[in-house]
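Quick heads-up: it's one chain on its own, the form predicted on its own, in structure tokens.
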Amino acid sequence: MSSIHQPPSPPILYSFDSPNELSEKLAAFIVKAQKEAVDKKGRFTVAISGGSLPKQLNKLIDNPAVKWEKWQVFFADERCVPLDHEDSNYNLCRKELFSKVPIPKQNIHPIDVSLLDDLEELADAYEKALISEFAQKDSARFPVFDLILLGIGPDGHTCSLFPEHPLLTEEDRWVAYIEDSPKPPPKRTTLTFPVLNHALRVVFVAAGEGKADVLSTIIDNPEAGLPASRVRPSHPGQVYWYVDNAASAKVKYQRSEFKL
């Protein structure tokens, strides 16, 4: 049976006692995904977001199983600011993770800040960077990331895909730009749903009671249409939720026993 006709798999929800346990299990999952990707094709393609997520990747630091030279890291979304700006996701990831691990600089793919004055050009250039990485390798119409790591906002946004924004219906572009983000800074680039939904693995990470209400809506009431609910990778892709018990306190959806 063709995979095209198989519906997306239901989400897998893992809930842990503490943020520390969450980070440990998340690191183990990432290492396993890395091994599968490297064994298969010699590289590991990852997209990463900002917010609290980079800090939750701290168990990858000093982890001998991580083969940083095999990673190719892109940004699931980025704020259109200089790379050393406090709002830059690249800068946040550099401070929390990249500066503490031996990842080759050329394996990290930030936006081209020479194009900050022309967001269409900036998004096109980032799409071209993705095309050069994925074309002829792991893409048909859209790239197939080995792993996309995402957070969620209190309004249910993920990447820079905000509720009721026109970008939610984008079907063609790999990378889009936004000039009217409801959360500052207003100018951003973001991967689109077609890219998120072609990934092999998408992992949402959320911790703390501040995420409890929105997590319940995203997981238990996907028909509400919040952006994070719309991330449902096509077969054989899978979406995972790595959360702590404080964040999942109001979620009715069945938790899975953690296993790799």
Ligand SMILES: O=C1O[C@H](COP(=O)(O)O)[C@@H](O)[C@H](O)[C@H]1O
Second form
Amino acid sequence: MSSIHQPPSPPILYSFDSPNELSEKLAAFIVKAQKEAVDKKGRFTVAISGGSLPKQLNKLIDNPAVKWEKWQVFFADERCVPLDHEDSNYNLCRKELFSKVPIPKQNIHPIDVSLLDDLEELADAYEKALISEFAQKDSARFPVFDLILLGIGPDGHTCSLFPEHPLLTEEDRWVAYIEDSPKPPPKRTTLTFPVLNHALRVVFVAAGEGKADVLSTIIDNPEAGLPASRVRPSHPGQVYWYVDNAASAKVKYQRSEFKL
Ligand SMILES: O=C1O[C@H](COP(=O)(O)O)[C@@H](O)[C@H](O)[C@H]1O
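Form predicted in complex with this ligand structure, per the form predicted on its own context:
Full assembly next; the chain just shown is listed first.
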């Protein structure tokens, strides 16, 4: 049976004693995913988020198991600002990670900031960048990322997919844009749910008591329909939650014992 008709895989929730342990286990998971992808295809396709996520990837720095030259990094969402702007997810990821590791510059795929005045063109250009990376190689209707790393906002948003927004119903575009983000800055691009739900691995990362309320709703009450609850890839895709105990304090959903 093709994956589009299979039910989504239940989330796997790992909750750790500390953000440091979370980062260590997350790095080990990413290294394993990298090996599987590189052994199979010779490359590792990753979509990365901004916010609190880049700092949580710190255990990848100075990690000899990471083959940075095999990585192809795209952005799960991006603020439509210059790449050196303080709001830029690219800039944040560069400061927290890319500037500290030997990843070839051409393996990082930022938005085309020459198109900031035309978000339709900018989103289309980013979709074309994805097509050139995926469609020629994977011939799938949607890109199949090896790994998508996501955060969650206190309102349950992920990427730049916000509650009650029309973008939540986008079923065809790989990359969409928003001009009225409730969280500044207002203009952003984002991967859409079809892309998120075709990934082989989607990993949400959340730490701290500030995420406790929303995490409980997202995981224990998916019927509430928060955007992060709607990330449910079907087999062979799998969604994971890498959280600390402060963030999962109110979550009833069963924890899994960590294993690679
Ligand atoms: O605005 C954004 O927010 C989310 C969540 O950020 P966090 O700091 O609460 O983890 C982030 O994942 C996304 O990339 C960013 O554009």
